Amino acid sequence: MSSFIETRHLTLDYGGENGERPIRALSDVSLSIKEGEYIAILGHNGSGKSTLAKLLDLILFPTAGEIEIDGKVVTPEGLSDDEIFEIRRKIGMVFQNPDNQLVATVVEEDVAFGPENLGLPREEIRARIDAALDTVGMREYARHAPHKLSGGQKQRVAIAGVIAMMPKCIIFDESTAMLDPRGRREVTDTMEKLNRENGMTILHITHYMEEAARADRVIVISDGKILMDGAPREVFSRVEPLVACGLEAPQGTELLYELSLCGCSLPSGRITVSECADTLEELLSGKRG
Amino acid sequence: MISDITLGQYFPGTSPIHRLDPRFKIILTILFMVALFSARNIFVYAALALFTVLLVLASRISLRVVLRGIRPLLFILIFTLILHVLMSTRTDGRLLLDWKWLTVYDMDFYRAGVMVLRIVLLVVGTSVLLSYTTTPISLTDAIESLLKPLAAIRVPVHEFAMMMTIALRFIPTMLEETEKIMNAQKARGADLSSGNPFKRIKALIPVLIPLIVSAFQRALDLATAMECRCYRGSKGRTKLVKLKSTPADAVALLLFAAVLAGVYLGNAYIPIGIRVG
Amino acid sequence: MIKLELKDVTHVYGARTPFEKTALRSVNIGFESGLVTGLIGHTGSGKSTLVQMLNGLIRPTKGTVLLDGKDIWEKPKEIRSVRFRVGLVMQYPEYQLFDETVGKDIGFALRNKGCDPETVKEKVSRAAECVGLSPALLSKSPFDLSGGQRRRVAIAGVLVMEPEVLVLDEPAAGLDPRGRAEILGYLRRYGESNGATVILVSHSMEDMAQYCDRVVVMRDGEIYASGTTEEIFSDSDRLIRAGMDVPEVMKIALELKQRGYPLDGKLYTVEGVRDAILRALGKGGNR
């Protein structure tokens, strides 16, 4: 399958006006994302991961390099308003602060906002609202006021607002960072469902390892560059570079790593609880060591 | 908690007044206000007062709630009363008091009383017709729909309505935020509740600055989020909610028109009673 | 010794209105002097209400709050003096910054207390050092800093009072792993070097396991469990019943125990499980 999003030598500088030296947020990023992939983008605060998201949804335009989205090439020259509109209906964004992305005072009217902007007929909008709220499990809250909902519920409403536009891809820009564990689980469960059942391309920007472990592919960004790109078990078994760029490995992986430092010979690439327990059982029962 | 203060004090319900088309309700309110300010006769006022009570009954909102709504106005009402009695330059009726530049006639009391009644009826009538029985959002939709003809002469009607919607959406959020920031500064020993008025205003700076900074941040975030959801003003935009009027709206309109006509007839043909205004 | 204590505390929001809600129900809890106590519970468990009671931001509907054995509400007019002794850092505290410079903002509490400029200056630089802010930043505007730096400024703005009790509501929320570890490390060190009582609200069981001496679990406005970190984590069933997550490394240890491998020790941290496995292998507890 050909790629849905492809970036070629993507570079972005901030600032640089008034003779100041610009700050390079992204440098020479080339990657390719296929339709239907579930990708986690990991990086510490200020690593450039959110900048990448802003470039993909055309909130920013590259300083150098280009992005190809579904056949349309975005260059530093920018695009016309109509071209931007066409790309944005294919790529939806869910942001970090659940309070700052809901527009309406009633849940279903907020979900309607995107479809209304697309100029869809009323019956179609109605059908899409109901389907979208069903998908995120918020149908019973259709007539509620957003400010009375929990953080996780607000984010699910925001997701419904995006899926009602029927994009091919959704980018979650640290959408779980401000939530409690329950809210985070609600949102990541929804992401997984959208990917597995609706075949939607998911890009999840986060710094929570256990969330990233649920994706099919993990991209680690540090200082504006791609540091690692691979399946979660490949990426997470490289504990040292992860720690060096301000991240951490899941606890199980860290435990195996610590034990191997103490002289136990253990395989790498174990990340889930049961995988780690299996490996340690072999060690304890004397099959290894 | 501060965020539980309901804005516009909407009381959910399904009374005949709740069910009226909000566009009609705005028109009805205007008719009601015109009637109120046209009345020139104490009997006409009495009839309007009766009509207002009927409105309250039809809205099925308890009289206690309605009276509580007047309470904050008490000061203004008393002030109006005193002002009208003392400051009136009319010299009709019986002279009750004549002291230096101050003259008080008994008619002054009638006029002041009518003025107070007018304010009370105005507040009760508009709250029952609009704020108590209409959600802020449908009110916004109604205003947008009523003003739509103005869009032809480039009045930004849609943008105005969108601004109102967003303001309504964010008022509870900002109230919550205010409470949070006040608590944070109190935790750092800020004294927000004592001292003279000047000191108190100065003490609010540590609350206001973070509040304004965060409002700007929210505005930026929201603008980005709206653009990402393909918002580009009213261009090519459809709407989910379509306001629908029913025969009941027409009946209500006729009723209010009849009341207004009654007021004019009453002004002209009721010879007895005291003319005011 | 108990430093701060809630006795039979009940709190009801919006009493006698349709919005009436009981946030805390007959809560009895004491916080040990000089220790780090973790407070954990789901959103809506009453944590935030309890936290705001500790420095007198909320007055309990019923019951008493005792600081060094004295009722903090004895003289309601003097409640402000309690707030200088019990420092509270709220959630996302970076939103409270307002002053022209970082230094002035950190010194806000001391100016409220009426300290002279010399003392303010000295204590501000000490507080900034406590959270690893370089002195060069003190003359900058707080609005020019990064999110992580603003968080530290806000925390320094409370540490500057040198409170005997330091209460923090999710001080590391939204930070990446390194930022998290740094902030929590600074706070633990503040407690140790000042002999202060630290109360840490967190959603993260991993943080509780790593940074706290004692743990209090809240549920539906009541204290569900409290004890030393070891006691709390040794009864993992009780935690799971309360809908709490146990640290991942603990799940692995429990799984191994279930499969018949005897492990003992602090099975709730990576180091603890590592040492337990090494002991089981007969390699001793150390590298």
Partner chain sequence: MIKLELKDVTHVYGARTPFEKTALRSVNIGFESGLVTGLIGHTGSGKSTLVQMLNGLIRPTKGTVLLDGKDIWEKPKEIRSVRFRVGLVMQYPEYQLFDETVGKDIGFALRNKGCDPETVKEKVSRAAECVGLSPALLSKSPFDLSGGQRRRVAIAGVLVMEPEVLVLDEPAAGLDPRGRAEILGYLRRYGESNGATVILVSHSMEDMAQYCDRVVVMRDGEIYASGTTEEIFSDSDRLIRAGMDVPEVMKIALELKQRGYPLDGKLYTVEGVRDAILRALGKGGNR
Second form
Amino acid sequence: MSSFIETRHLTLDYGGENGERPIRALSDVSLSIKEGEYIAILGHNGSGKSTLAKLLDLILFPTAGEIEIDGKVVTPEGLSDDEIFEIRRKIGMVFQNPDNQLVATVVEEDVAFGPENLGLPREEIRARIDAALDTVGMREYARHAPHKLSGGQKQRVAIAGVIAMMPKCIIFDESTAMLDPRGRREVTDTMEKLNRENGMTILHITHYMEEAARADRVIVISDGKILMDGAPREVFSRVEPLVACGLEAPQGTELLYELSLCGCSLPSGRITVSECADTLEELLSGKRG
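Next, report the structure of the form predicted on its own; the form predicted in complex with its partner chain has already been given.
This part shows the chain on its own.
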């Protein structure tokens, strides 16, 4: 897989006007994101993870450092409005509240909004609407009113609207935060489908450790800096550093960790519910000391 996004020593300061001291939101962040990766980004509130997302989608521009997207270095001084628009077509964004992203009174009209603004032929727009709604499992709701849908269904319609633009990458900025467990599962399943079946690069910013555990790679940001970057099993086995920066491991992983502190001989790197349950069953049956 080739590198799709590169950040080099990325730094962003907020404020600093009228002699005030600026607030550093990101500090010296260097990342390489390959095309087709499925990455979860974790961090406490104010850690800088959403700021990073806005930088990658060119909603914000860095104070220092460099961003390269699909082989092109992007800086506010060096890009025309058309070039910025073209880059944003490659990186879609799904936000926390789907109501803020839905613009039409009928589902299929909402999905059509982006392609229509691209000036595509009617036949192409129709094909993109159908394909996008099929991808998120919402084709049967094409003629429904978005405001009558559940939270998870609304978010899937918002995702379909982004898919219809045919980006290479989608950033989900805490897109499951306002949903109930069923809605979160629906949206996370859609992310996996986009990545596994469509080869799309997925960046999932989340507070839910169980969601992050489903990704191929986990990046932890703390106080504007990268604290950890690795496979979920590697990152979540480091329970103490996670807790120190205001996060936690998946509940099952944390339970096994606490039991190990009490003297139980348990393996590390167990992160799924089934893995943790199997390990506990072995412990209770006496197969582990």
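What you are looking at is a predicted structure, and each value in this text was computed from that prediction instead of being measured. Residue numbers count along the first chain shown, from 1. Take the two forms, find the largest set of C-alpha atoms that superpose within 1.5 Å, and that set is the rigid core.
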My question is whether T279 is one of the residues whose C-alpha shifts by 2 Å or more between these two forms, given a fit on the rigid core. yes
How about A25 - superposed on the rigid core, does its CA move between these two forms by 2 Å or more? no
After core superposition, I'd like to know whether C264 moves between these two forms (criterion: C-alpha shift of 2 angstroms or more). yes
